[in-house]
Every structure is written in structure tokens, then in C-alpha cells.
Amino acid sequence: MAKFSPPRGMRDFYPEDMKLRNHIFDAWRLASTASGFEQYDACVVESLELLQRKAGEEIVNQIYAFEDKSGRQLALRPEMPPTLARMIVARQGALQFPVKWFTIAQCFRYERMTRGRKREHYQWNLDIIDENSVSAEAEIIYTAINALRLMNIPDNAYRVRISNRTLLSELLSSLGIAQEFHPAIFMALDKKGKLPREEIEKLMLAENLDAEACSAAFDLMDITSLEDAAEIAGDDSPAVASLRKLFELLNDYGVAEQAVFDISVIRGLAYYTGIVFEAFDTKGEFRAIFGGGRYDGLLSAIGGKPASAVGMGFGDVVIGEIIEELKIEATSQNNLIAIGYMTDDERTMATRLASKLRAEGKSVTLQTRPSRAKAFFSFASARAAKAVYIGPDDRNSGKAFIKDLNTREEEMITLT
């Protein structure tokens, strides 16, 4: 008989699997909720031609695309902004901006696969249109560090580096390099730390700069505080400014601690124009936790009115795996009552008791056969908070008890 697995990549989550899965997603709608975004939801499946207008490079590379039965070019989303943008166009002049909106979503990307990287995963993205302050970016970034709060991550297992693309452009311009090269530096510089220095050096040579501007560019990324690029830059500098005021807002959150400036951050997606910033853990060990930025032109860019707009991705692969190295254990309120009966005398009684519960809001797991009372409480343990066990006794009294499976406290209930 053939043996069936997930396709390489991809995952099922059994229950036992799901405690991990739900201990995020909860922390994510907390989080958001808590920060007054909005929730929205979105097709899978995505124009192709909307996907390769705005994506980076490397996602189009990336991207699950098939025809379907009518000749149309289509693809699994491989990430939410095009797809956000859209459905902002589409209601751009009825919508109340700014918009804050977040999504749980579940997108494809066909790469290599290495440690914190499927070809599937969970994305958290929250996102704020139409908000032309850094106000937008401390709101997102704040409520990213809450959410890792929520998860119990200790603030000091991540820090949030965050750079200026605007910033680099003036440096790299400072060095006489033409704006038109500006692009392909940046998906070039973003590979360090994957790629040896020399190999970075070559893709930059491809886009016909010179040895020596290859190397000034590369040198920049030693520049250590925002004080040093500032200099540099000039204290005029509007990224600088901004940048100064985005740490100014994370200290009023309460968070500048988990926050430094960090020339390298670039993110490779082509539609970042501003303030980017990414999540890493202290030691080094894992890809990033989340990863964002400034996106001013994409609305225009597929038709809309022009816009700015700030977003987020957190995906849920990576801090599944930090959640697991730092052994912390992933809880979930569990209200659940588990109701057993010996025999199908007992049946109706059960079956109406736990009507009763559900009919008053609670949560109850009604077993669908008659078991011994050891069977059941072993079921029970491993479940539900609670449990109630009817045998013959019970029934003919009409009283029976609901046992608290942590405290073993009893509690009599009428069962009539």
C-alpha cells in the first residue's frame, strides 16, 4: 500500500501539534486587537501578473504558479503586501484612512529548504496606509514586541535592528554613486551574512559599477551607530531625523531596549522606500523573527492613488523554533469538561448534561461510547480540565460529581 506525506515543505499540524500553533496565533490576535488593528482575510490564490509587478526578485523566483482550466496566469500568494494593496484600491475611496489592518496568513514560497525556512508557513502581517509619520512604524514595531511578550519570550533573547533604505541612498550617494545603481546595491548588500564578501562584490560588478565603488559600498555596512552615518550623511538629513524620532517613539512605548540601529538591514524586497527593520535573536542561531518597513509607492504602483504605508511579516516557522530552544511551554486556556458515561443506559443522561453546559457557554467534549471509568479518565487527563463520569449510581440518583483534573476537588451536580 503507497505511503503519503506532506509534499516536501509543507506540514500537517496533528492536535498535539496545534498547542504550539495556537499559543502564536493567539498572541498575534491579542497583540493586534490589543494595538486597535483590524482583521482582514484574502484569497489564496493571486493574479501572477499582480505578484511579479511588485515583488522582489527572489520571491518571483519563488513563486507557485499554474495556469488554470480557463488559460488564466495564477499563483499561490507567496506573500500579503501585493495583495493588500489590491483590496485598498479596490475600496481606496471609501475606506477611512489611516487603515490599520492585520491578517493571519498562509503563503507558498518553492526555495531551499534550511533551518526556520518551509515552503509554507503562517504570516502575521499588520500594516498602516495613508500615515506619513514614523508613528507608524513604532506603533508596528511596538506591537510585535508585545506580541513576543505575549508569547513569554524574554526581551532580552531579540533585538529589533533597524535601518533607513533613504539613509543608504544618501551614503551611497555621498560617495559619488549614481541614484540608478542604488537598487541593485541594495539586493546585492542584503545577501551579506548568506553570501562570502567577494561573492556580493560580483553581483554588484554585474550591474557595471566599478571595483572601487563596490568596495566603498560594501565598507559602509561597518558603520556601527546612527551618530556615525550622521555624520556622513549630514545632521540635516531627513532619514536621519526620522530615524532619531522612531527611537525617541520606542522609548515612549517602553521598548527601546529591544531596538538598535543597524546599517545592514535592507530588506530585498524592491518596494521599500523608507524605514525597514528586522527581528533577530541574540545569539545569531535562527533566521529572522519578523521583518518590515516603509512601502510609499506600491498602491500607485498597481493603479491606486498615491500612499504611504508601513507593514510587517512575522512568520510563524522561525519563532515556533525559539519557542521551542528556550523550552518555553506553550499554554492555552483550557476550560474544556470531559463527560463519560459506563454503559448506554447512562447515554441520554450524558448527552443531555452536556447540552445543558454548552447551551451556558461552556466547552464540552462529550465521549460518543460507553467506556470503563479508568479508559475514561485516562481520555480526560490528557484533554479537558475537568471531567464527569456517570455510572448506574448516578443515574438512579440523578446527582453526580465534576472533578477538577489538576486540584482533584469535587463538585456535586444535578444531573435531572
Second form
Number of protein chains: 2
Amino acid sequence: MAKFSPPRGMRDFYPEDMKLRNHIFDAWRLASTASGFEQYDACVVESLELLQRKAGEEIVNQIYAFEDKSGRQLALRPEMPPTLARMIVARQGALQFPVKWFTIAQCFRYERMTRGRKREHYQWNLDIIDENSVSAEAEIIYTAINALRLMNIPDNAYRVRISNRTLLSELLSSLGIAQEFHPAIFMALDKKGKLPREEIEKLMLAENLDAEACSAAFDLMDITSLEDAAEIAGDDSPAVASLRKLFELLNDYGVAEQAVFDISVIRGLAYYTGIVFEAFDTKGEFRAIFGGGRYDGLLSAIGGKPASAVGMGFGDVVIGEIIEELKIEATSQNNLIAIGYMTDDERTMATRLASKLRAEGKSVTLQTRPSRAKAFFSFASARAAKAVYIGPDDRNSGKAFIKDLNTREEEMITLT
Amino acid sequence: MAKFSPPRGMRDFYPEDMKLRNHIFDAWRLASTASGFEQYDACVVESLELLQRKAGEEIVNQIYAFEDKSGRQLALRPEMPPTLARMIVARQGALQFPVKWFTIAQCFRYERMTRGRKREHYQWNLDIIDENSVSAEAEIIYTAINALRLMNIPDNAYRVRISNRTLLSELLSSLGIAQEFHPAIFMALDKKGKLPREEIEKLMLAENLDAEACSAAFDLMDITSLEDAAEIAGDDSPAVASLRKLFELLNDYGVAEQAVFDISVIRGLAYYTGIVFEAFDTKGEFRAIFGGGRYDGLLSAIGGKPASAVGMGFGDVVIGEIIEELKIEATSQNNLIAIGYMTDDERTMATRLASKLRAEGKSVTLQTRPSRAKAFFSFASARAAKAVYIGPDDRNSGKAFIKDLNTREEEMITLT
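Structure of the form predicted in complex with another copy of the chain (previous: the form predicted alone):
In what comes next, the whole complex appears, and the chain from above leads the way.
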């Protein structure tokens, strides 16, 4: 059936697939509005130049780029932040800050196909623009956790690992490693768990770090608590203070149990400037559920006035796999009423009943043609919660029974 | 600000734009599920070959096509039916027919930019596959009308114009015009209202129709009632019978007032095979609100087993213009509660209150930083329905007031 498959890496959603997708999207939307985030959206087609200006090299190589019939260089966006930044900068003088926005956006990356990797996915984005305090990070992490709760994911099934790039920078400085080496060290250490130690050390040596500094940087990854980090960084470290404040706020939100300090969280992208976070399933079997952090340079990078920002991205693929692994039922109330009829003579009565029930806000599937009772109830049992079947006797009496397909209980209704 | 605009013809949706879009999308979804349609979706990227195999020439020239890094010929879909057909055919042996599906899909066409024309739009599609009787047309037309009602569009603001291509064929045959000329005449007559009569006649003459036949075909467009058409086509005409049955069913549905016979409705696309319909605003100021019809050849055209089908497409651009013209309020219940606090010392209390209210299902926007009462209430009045402001006195007493920003009424709440 390959000729009827979607293009490689792209997904079809049949009605049974939409059940899971709606379970995820509904939780995202509900958590967003519960926290007062406002929805925005933009077309999946963006200008290639905007996307290249901001993205890291790895992403640029994965962009689906093309030319339109007027020779414009366009692309399917690989991520939302450049578009968000463009929209904010276009109205930077008119918007009331801090801005709290969310979107559910399809994003495309051309990459090799492995488990859980598609070439397109949907990503929920939360962003708070122009808020310097860690209350922005706290609000975003809480809202993402609230979405997981709304999906019925148990609190102990995942952990949000939190660190601060500035802290790692302070620690490297305290080891005597000059600031200019820090970005390269971040990028190298971010590969921990993905590459063997020797490979990572090679990456650092290639950046002209000496072997001793390289080894010392690696040892920092063994720090397991914020207090241990504070001992090295010093008690007046602003990076430590911001992390302490964040954990305190997360306690106020009632989500302290799910949040842990983890110095190895760095995030690959070059644009993060402060606190960074990533959520993983507790067993560590899946890729990150969501991730984000503070990126204070994005607006100015594309030509806007500088403004601080915190953002988060949460894709639909990994969480979908976890929901299936945990055997969580996609919540969807089945209130559908099926209406069938024996002959063409009952069709008018059936149609009027369907219209009446729909006008009352009920969901009704009306058979498009007459059918035998057995065929109708087999159809109805497969998809509806209740069923009404109208035969000639019912038409004459003006009464029929609505049957609950689970309890088998019947209730009489009038048809006229 | 051009450099911060989206690519030409593409749309940004700021939060105030999402209000209108959600008003439209919510009505589409609600009408679909009320009528028992099941949701499906597919990636906006399709194989170019599939799209070309089915579409008319005009559409093929407007496709955004590109090549991926493996040399695959891909495209942004201009419409949903080829994708729907592919998905149905892939599971033709497993699905239970008739299938009733809906989707809200973004579609792209590269065309010249005029009023109400964008290069992308969202289109609601309803399709019923494998139902020969006009109950499929009736169910779809009713469901589209129900969506307009759910958007609060008055019944008298629009009309659904309905005809049958088979009827026009029967009438042309009765004038002695051979079947082979009918498709070209359909395409030419479909331009009525868009091109002057002479231009349309030229189109027909170019297809080797003689001037007399050409004029007779044109005169058919002056038929104004189904009964007049029946007099020419004959009382045993199957096309007339199917239209009569359809209007009878629409009466049963309670939407007869909005449905009218209009022989000039032909629909441009080549693939329609029977009843066709288009909805327009009553004043005739806008392009079509929705349109569709029976297309019995699509599945077999892409290699599936033959099956009858009826479909409808309803875009978001024209209805958005009509909603604005009619000054219809986009319904969105504003239940947002804003929470602010005077100093950092009240932040914990404010955060806990926000978490508690959110856990109860309420939407709460929590200030990310301390603010003065005046600044907070100015922020809150602009977006929330209720507001709580916590100062040091409230923190000490453990009580605060929640204020209704419309009625100015206050209610005391406990903070501990």
C-alpha cells in the first residue's frame, strides 16, 4: 500500500489517531488558558532568511527550503521562536509587556528516520517576553506540568531537570577557564549521554582547551546538588540565587516534587542565556518530553529592541509514545446517539428527530439509508453510546425507544 | 515594518485575530461532531504526483511544489480531496462504510493577490464516502448550515444554491447537443458572472459548438425553477427526482428556507458528477462561503475501488469577512481572573491562590512581578473579568477581595 502512504516522515491521522492527538492538544490548550496565556499562530511557511538568521547550524541543514514562483526564498519552519520574535518585534511599540503567549505549531525538520523521529511534528510553545525575574520560568514550568496532569500522567512518571548556563559559566571561571571557551564547552558537554566521553573530550581539545581544563570541565558534570554547586561557585553567586528562588516558587505552585537540579542540562541551542530545563520520563526510556529556558538575545538578534524572554517547546511525538507506554486512556466522552430507520417511509421522522436532538446540543449520527435492525445495531454499537431505531410501528405510534448501548436500558421518546 | 511581515500571502494570527479564528473553527468542530462526523487529518506536505493526478489544470499551475533533500517531489496541498482519497483507498478493505469524516486543513495556492484571496487558508471539509442516496448531500448541507447558525449568522444572510450537473446534461441532450460537448459547456457556463457573455460564447465556439447550440445552452441559464427545468427534462428525469428528494429532506432538517434551486451552479472542478451546491451571502457581495457536490469518480481515479462520494469545502477567509461585515461578536467567554501583588513578600500567597484556582478549572493570569495597585488594575481591566490584588495587609489577615471588573462587586476570599 506504499503508493497510498503519506510522504516519508509525514503522518496521517485517521479518526482513531485523532483521539490521542486531541487528548494531547486539549490538555495543552486547557493548561495554557488556565494560566492566562494568549493564543497566537502564524503560517508554517516562513522566509528562509529569518530562519537562518537565528537557528544553529544543525537546524539550518535540516530546513525544508524552496522557492516560490516569484523567486522568494521560503521554508517550512523547523521551530517557532524566529516567527514569534518577528511577530513581537513588528508590534514591539504597541504590545503590553510582559507578553504571555502560546501556540500549537507544526514544525518540519529533514532528518534521518529513527524511533520517535518524524520529519514533522506539532509543538506546543509557551513564551513570556520581557520579564527578568524567575517567575517567568516558574510560570512556564508549572504550566507544562499542569498539561501533563491534565493528560492524566502521574506526577512520579517524569522529572523536570533544571540548571542554569550562567552557573556552569561561573563554575568554569572558578576553575580558571576563560569565558571565550565556555560556549564550545557547553556544546561539547551537551553531548553527554549521546557520545562516549572520549568523543566529547576530543570536541573540547579541538577548541584548544588543554587536557587538564577539559577533564576539570567534565568533572563538573558529577555535581549532584545545588548546594554542592554553591560551595564551588560561592554563596554570593547570582546563578545559584536564581535557581534557589525558582525552586522556592515551584514549591509555592505545588510542583516541587517533579523538579530537580541537574547540572548536566545545557540544551543544544546556542541562544539560551540563563536557566534551562528539560523534562524526561523517570525511567529514562524516551527522549525529552519538553524543554526550554531563558533566551535574552533573540529579539535583538533579528533587529528588535532587546528584551528578556523565557520559552518552552513540547512536542506531540514523545508524549504520545509515553501515553501509550503508560496505557493511559485518551479521554473522550462518547455521547454519540445513532439514529436508524427501517424503510424510506421512516426517514422524515428520523431526520426530524436528529435535527431536534442536534439543536439541543447533542451529537447524533443519522443513518444515510434505511437498514435492518441487526445491521443498524452492529453499526451503532461500534461507535455510539445510545441508539434509536425507527420502524413502521414506531412511525404509526409516534413513539420509539432510545437504548443505552452499555446498560441496555431503554427510554421511550415521542417522535412528533 | 515589512521586514517583520510574514511572507506575501501568508497570515499571522495575533491573539486578537485568534478570537475570530476560534469562533469559526469552534463552530466547524461543533457542527461536525453534532452530526457524527469523525475527525481526520494529514500532513500539509503531499506527494506532488498524487496532487497532479487528480486536480484540474488551473490548480496544478498554482501548486507550491518543491524537492526534498532525497529528490522527492513534494508539494503543499492546494486542497484536501486527493489526500482524503489516498487515506480511504489505503484502508478501503478495513473501513466500515459509509464513512463520514471531517477535517480542518490548511491549503496553499499560489495566485495573484486580490481582496479575500490569500495564498493560504484553512478549509473545513465534510465528506461522506460510499452513499448513493441524496441523504448524503442533505446531511452535509444541513451540517454546513448548522455551523453558520453556531457562528450566529442569521438564516436570511445567505442562501445555498443547488443544482445537478446531470440535470444540465439532460437539458443539453434534449436540445440535441451531443454528450461529448457537455464538459466543455459546463466549464464555459461556470464562468457566467465572472466573464461577459461574449467571452463565454467564444469559449464554447472554440470547442466546435455551433452558434445556435451555444445560444441555446446559454438560454438554459435563464431557467429559474426546478419545475420549469422538469418541464423540459421530462417528468421521469432522474436528475429532477434527486433534486426534489433533496429539497424534501432539507425541509425535514428544518433548513428549507436557506436552500434554493439555481441551474447556474456548476462548480469549476472537473470531478463533480451529480448534485452541486454553493452558498453565498444574500446580498451577493462576497465570494462563495462554501461549496461542494457529488464526485463519484475520485477513488477509482487514484487506483481505488469505485465508490460514490459527496464532499464540501468551507474556507475561513470569506466567512471571516462576512462576520466582520455583519458585526457579529466572536463569542468568547472571558472568565479570566487576574492576580497581582504589591511586594515580593506576597508572591508566595499569590502563587498558591493561582494554583488553587487553576486546579479548580479556572483561568488565571498571575502577575510575574510585584506591581502598584493602579498599574495592576489597568492591566487587569484590559483582559480579565475578575481581579485579586494582594497587599501586605491582606497577607497579614489571610483574606483578600476578588473584584468583578464589570459590576465592581467584591467578594471576600481566604488566602490560607
